[in-house]
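Form predicted on its own, single chain, as structure tokens, below.
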Amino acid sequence: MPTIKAINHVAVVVEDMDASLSFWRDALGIELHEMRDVPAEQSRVAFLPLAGAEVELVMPTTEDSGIAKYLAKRGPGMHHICLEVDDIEGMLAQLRAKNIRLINEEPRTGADGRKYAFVHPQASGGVLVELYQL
């Protein structure tokens, strides 16, 4: 049976990366580990590790991306929580068997080789949940 291992990250959608970093990095003192463009998601992501997890700041790089649409509809703030799982295919099968609404029926593979999939927020009481297998 697949299991959840940890919270991997909490993603925060932002309008202005520099302004957001002035809070998370400069005011709170969380070190910026990396910033990278994610062309597949049309976004730029800043990774700020913290006690075994990360805060990820996500900013759209195009006006028509999913992140840009989310930002226009809901404004800046928490976007999703990411749960690390040991078997993403098994977890998706388990959720499908329980009639849980998924955004991704099959895992996607990121540029770094990690597999991920999103669970629809309607299934979790309004929280977008990402499943991640390292």
Second form
Number of protein chains: 2
Amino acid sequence: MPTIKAINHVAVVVEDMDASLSFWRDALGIELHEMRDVPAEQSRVAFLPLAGAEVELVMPTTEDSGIAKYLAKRGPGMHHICLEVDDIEGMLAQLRAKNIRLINEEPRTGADGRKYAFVHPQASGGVLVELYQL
Amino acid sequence: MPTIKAINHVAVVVEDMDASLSFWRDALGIELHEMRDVPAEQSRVAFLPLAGAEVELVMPTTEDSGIAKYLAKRGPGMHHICLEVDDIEGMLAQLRAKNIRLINEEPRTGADGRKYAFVHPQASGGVLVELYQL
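Output the structure of the form predicted in complex with another copy of the chain; the preceding block shows the form predicted on its own.
Full complex below, order starting with the chain above.
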């Protein structure tokens, strides 16, 4: 039985990284661990780890990516919740068996080797959920 | 120095609690720890704890509450992120000193004695942030 183990991160889509960091890092005092461009995602990502979970700020770096379109359509704000799972293939099979609509039918593999897949927000009451296997 | 210690939960506003539980509990397999009406918030809340953080499903139980208006205006989806802090008064003072707009200038106290306060989403790039002291 695949098991959700923890909330891994909450993602926030931002228009202006510096302005966002002035809140998350400078005002709240959360340490900025790393910021990097992720060309595969056409984004810049700031990582602010916290115990058990972290906040990620994702800024589009092109104008025609999925994240840019999301931002243009909905404005900045909460974007998705990422849940760490111990067996992503098993979880996707379980979701398919329950007729849960998926964005990724099979896990994708990130540049760092981790596997991930997105559940369609239609299935979750409007929340974009990422499943993530370390 | 007040310190953000962890992400405590991610809140999701839902239109139909049963439909939402069929995703979070039944499809993903996260245990439903508790569901209760919170009259002070004019809401029903389902608690699904996870390591380090939890998902909360919040359904309005009246039509004129803040949460109902949010739902009517924006539809279901991500609502706020709650950050556990060790010194909420100190953090609010720190935020005020940085001209961060707050919804609650002073901490409010829940029925269970915990202190909480909301930061205005204007200050955080559209994310409603709750600060929470256990």
